[in-house]
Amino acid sequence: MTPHGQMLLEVRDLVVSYPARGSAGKPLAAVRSVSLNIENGSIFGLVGESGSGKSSLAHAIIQLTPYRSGQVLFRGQDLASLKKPQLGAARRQMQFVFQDSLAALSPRRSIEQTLLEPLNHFRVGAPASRAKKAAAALETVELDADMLHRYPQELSGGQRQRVALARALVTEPELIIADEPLSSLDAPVQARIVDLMLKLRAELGIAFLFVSHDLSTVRRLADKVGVMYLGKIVESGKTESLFQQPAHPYTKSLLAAVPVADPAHPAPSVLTGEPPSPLTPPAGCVFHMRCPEKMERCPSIEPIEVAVGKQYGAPENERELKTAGHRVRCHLWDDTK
């Protein structure tokens, strides 16, 4: 395991597009020049809107989707470079659930069957030790040895969403992504889950990239928080500075939306308006349409990242600690409005 605090996935510039139909379409433009960093350890939740581009990035990420540009680099190197061996010990170590815990897992196959599928295609230990750590990455996510030789569909939401963490577990990875692995189950059932991560990451030091539009599950389980617009990241930083203090109106927009429960606070907001199609997106600020804090500016000129900090008029120090590696792509931040 790389040591804690150490840098363990950097993405750099990267965009991922798909075909449109016909051959003279306008390919579609998922993720646009986006850049983050995991260290070891950590978890980095990735909010936004559906469409936002969110599972196209984390997909790309751990190859699943081809990407047009830019680098994703696990433990400093270059994913896109490395041949099929390497590739394959990279892969072991980046591990995927996915949303739909029941399409994932097959119908056809045990519990057992199909914790010992990756430790049999990465040749994880010997052959005779495999049922083993099948067994114990069951009771990792705690769930009972019995239950090897049951199948999905004998299962609730919440147990396969397990044996799917566990299935991500058994090849001992650095980083897992998650991508929406809590959408289809119940709030008491998201708060085990997240329970569960929480303590993987403490006990076993794994690093989590986990997409969600659930801005309260996120604030609880990340240290850091990417906000995800039309394909763009338009703010990111330290969790609590962030939901503290959101610096672009789509993340406080965002943060409006969720509902809280005290009479005292006010009722929800909900953003008005819907994204642009990334086949077609606007110029300048790719929130513009829908800003209600939009300047003259903002359709014509795209904004640059800028750190967020003099403006919220904190003591020096104080504001140094709150907002450190906080960034925001607004033009309310930039220095030549």
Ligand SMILES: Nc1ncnc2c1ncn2[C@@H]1O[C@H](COP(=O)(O)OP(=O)(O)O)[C@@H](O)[C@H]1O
Second form
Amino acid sequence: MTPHGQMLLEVRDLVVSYPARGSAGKPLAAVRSVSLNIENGSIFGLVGESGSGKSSLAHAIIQLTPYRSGQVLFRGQDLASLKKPQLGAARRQMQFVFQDSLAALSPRRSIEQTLLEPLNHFRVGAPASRAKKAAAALETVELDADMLHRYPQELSGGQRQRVALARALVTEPELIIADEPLSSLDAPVQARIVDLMLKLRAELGIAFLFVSHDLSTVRRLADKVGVMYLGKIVESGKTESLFQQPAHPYTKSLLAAVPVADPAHPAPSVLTGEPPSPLTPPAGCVFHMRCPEKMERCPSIEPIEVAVGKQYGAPENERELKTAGHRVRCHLWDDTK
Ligand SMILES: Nc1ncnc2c1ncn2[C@@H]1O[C@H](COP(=O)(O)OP(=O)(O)O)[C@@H](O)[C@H]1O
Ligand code: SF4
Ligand SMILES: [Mg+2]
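Structure of the form predicted together with the ligand (previous: the form predicted on its own):
Below is the whole assembly, all chains and molecules, this chain first.
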């Protein structure tokens, strides 16, 4: 395993577009030049409304969806350039947890068969040792060994999501990409699975790309956060910097919609309306049609990404250190670049 702090996953300028439907249709640009980094053993939270491109990005990272341009580097290796055996080795290190565990787990396979499947597929260890590994993975997610002989449909939603996590970690990956893994669960079960993910990171050093539209959970779990809107990351940074000092009007609106407001900050206006269709993305700033702080140049000039915090002065300034790496795409911040 690479030492803590080293780069595990680098996504560079990734573009995902789906082919046009019918001859008169246009391709749909779901992910538009997205870059992000995940360090060894760290948790990156990806947030944004439904349709913003989170799943398309997550699927493209694991090479489940083709991308039109850009790069995905896993431990410095460009996944698109790897031959099948090397790609297989990288895929073993990079596991996926889907949103709907009932659909993701085969009803015809017992939990033991479900956990053995990736071990057999990736030929992990000697065949005789695999049953032991499957049982150990179940224990890691704090489920009883008697679950091994049960079937997904016999389990509760929380137990199934733990099985999905066990299946992801049975091959001892370095990164788990979890696409809204908690959205079908009630709050207490969600909280227990968040604790479990934090434990997996602390004890096994597993990094996560955690996709969610639940900001409270992301705040608890993630070290860094990216906020996605209409295929672009409009703001990213360390979790506390982004939550304490949101810079983009979209992030501020999302935070204003979270039930427990931070009394230290005045509530900005709550988001209304729907995002535009990715089939016809607007010119200028992607958010201008819903932005309460829109300015004259916003509908025509696209903002570039700039650092938040530069305007606070010298690098040794405590506030600047806190905001290190905090970046935003918004004309309100252009003068600070
Ligand atoms: N297989 C697909 N074919 C065509 N369009 C798709 C496909 N999957 C997703 N989309 C479209 O891409 C956009 C982004 O979707 P998605 O990545 O699922 O966003 P999110 O996960 O943030 O809800 C949406 O407009 C969605 O309708
Ligand atoms: S660039 Fe303009 S429209 Fe876009 S978020 Fe900033 S202020 Fe709002
Ligand atoms: Mg999704």
